[in-house]
Amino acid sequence: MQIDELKEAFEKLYGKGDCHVYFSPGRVNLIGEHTDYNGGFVFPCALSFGTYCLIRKTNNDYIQLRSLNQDKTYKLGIDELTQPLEKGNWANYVLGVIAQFIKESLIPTCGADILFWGNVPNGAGLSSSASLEVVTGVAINEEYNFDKDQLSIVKYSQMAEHEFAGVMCGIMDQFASGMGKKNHAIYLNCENLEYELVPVNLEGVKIVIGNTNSPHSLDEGKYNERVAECRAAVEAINPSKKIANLGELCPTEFNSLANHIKNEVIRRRARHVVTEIERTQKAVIELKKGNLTAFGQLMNGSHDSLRDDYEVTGYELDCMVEAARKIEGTIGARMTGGGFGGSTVSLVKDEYVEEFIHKVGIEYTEKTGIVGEFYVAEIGDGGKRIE
């Protein structure tokens, strides 16, 4: 949609009068996967697509909430604002990050008329929740001047993931959304959330996103299963050397260590995420330098990984990632976001992306029996209000 088209829509719902628009993007990562909450390193883009959302201001004691990509319509006075409706409910995202505000005694003065709508598809992986979240964060913020910086609303999208929608998940995704640049890439440290806007110049190559319409739900109970496995490594090394994630530890460390570790799923689980940052740290030396070979080397090391070590991938995910990788053009092919479905990036030479859609997209069908979907990405902004 329009932005014209998003205006009348807000007019239908809440009548005329001025309205401000923001927006904040998915992102997709293209290395480093399960990291981000083991203290260890990322390397996210902000997408061309994302969460819009149209705010008006009133002098009402409630806040009303719609999304045209949803049915229903919330209407919650501003005392109603700290609850999480029940589990599942996209207002939850929203709501989450203001309740982030008024534990900080930030709270509305009144109420506003609230308007999204997403161009992210849900379930691929590719960080709705994280627009929703960021976008929120970013109008509430900007329309009651608060007068928060960008990383705060960064932290309160998180806390909102954790609190209201009961995943524990790392820093990543919201980063993303909300600290993202125009053809750049962050590479960022989890740790200490200290990071660099690398160039992402990709002459003749071009990011394809593959969905594979098997939608992943990251609330189902997997990811926060990755995540306790991971600190029960951490708790099997630390009596021989303490740690306070696995991000501190170098593949060398790990493999004088390993044996620590007796059970042999959750050491496989540290394996992969001590080898990913590695990989990581690896892809973006490559990068700078211009090894597009490498780096998408690297990218196949890395769905390999979350694929045996991990087992984060899944039946579909590994028909895509096979399917691209028999194109003569496909520089590297990986899963990206929680897994369990979701989406896949791939680097491919400009020639061949007509072919790499065409032929992937036919022998996932045929092995899946689903449609998947290619997108051609642009990297974006970070979340802004637009208009």
The other form holds:
Amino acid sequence: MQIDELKEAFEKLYGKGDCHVYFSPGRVNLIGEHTDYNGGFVFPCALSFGTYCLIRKTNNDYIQLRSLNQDKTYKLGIDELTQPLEKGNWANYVLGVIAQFIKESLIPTCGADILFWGNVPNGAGLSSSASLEVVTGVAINEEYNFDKDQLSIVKYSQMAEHEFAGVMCGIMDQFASGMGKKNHAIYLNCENLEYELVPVNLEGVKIVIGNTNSPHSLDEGKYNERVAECRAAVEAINPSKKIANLGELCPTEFNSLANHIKNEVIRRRARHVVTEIERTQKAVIELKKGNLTAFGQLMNGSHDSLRDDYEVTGYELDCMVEAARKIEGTIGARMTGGGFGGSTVSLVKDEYVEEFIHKVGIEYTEKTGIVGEFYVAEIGDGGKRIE
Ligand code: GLA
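Can you switch from the form predicted alone and show the form predicted in complex with alpha-D-galactopyranose instead?
Expanding to the full complex; the earlier chain stays at the top.
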């Protein structure tokens, strides 16, 4: 949908007059998976698709929320904005963010009519929910002159996910959606939120996203289970070495401590985290050197570790990655995001992109009975007002 069409839809719904338009992107993570909530490194980029928010302040004492991707309109009094609706309701992502402002006594002084529309496929592991949260935060902040910085909005968005969706996520998705920059990936240290924007100049190579169309749902508990398993690993190591997060250990140090983790599953979870952090650090060095072959190998290693040690890939993601690696022009392929379904990310040489999409699509459907979708990623900017 074009912005003009969105404005038309807004006026049809809420009446003629001006409105402001905000946008916040989804993200694709190049490498560094399930490391963020362990104080490790991630390397995501913001996409050119995401969620739009059209907003007009009113003299009413209620806020109206509507999404063109969903059917229900919500009309909520300003005093009703801090309570989540029923589990799974999309409006919880919006309310969860507004509730964070209110917690800091930043209370909307008047009503607003709000319309959302997003083109990040839901459940594709490309952070549709983070893009909705961040666009809400950016819009509310600016419309009501709350004067919070972008990092606060990123943190509010993460809290919305914890408190209103029950997913104890790390900060990667919201950070990428809020702080992304066109043609750059974000090398983020989740321990202290220091970050570097690294130019992504992939001469002759494209980032191809493959949506398995096997939706993941992180609120089904598997994600939180992994978070808890990592905490259990920290607990097991603590009597021998005091750490707050697995991210404090390099693989060598981890190997010398691993025998303290008696549970074999927990040990593998922790091994994924520490090796993934190291892969991410190496991948950034290789990208800066322009060594895409090495970068691709690290992506492959990431997927294999997520499959074997962390066990978050599943049949569909594995099939797609396997098919992707058979294409001659594929430099690296892995799952991206939380896993359990969702999307893959591959680096593919320009001249092979068409063949990649065709052949991977066929093999994937043959094996799973599902039709996948492919997008050549464009790296965009983080959340902001666009009109
Ligand atoms: C989800 C979470 C992120 C991160 C990834 C896995 O996308 O929201 O915080 O943990 O999974 O890397």
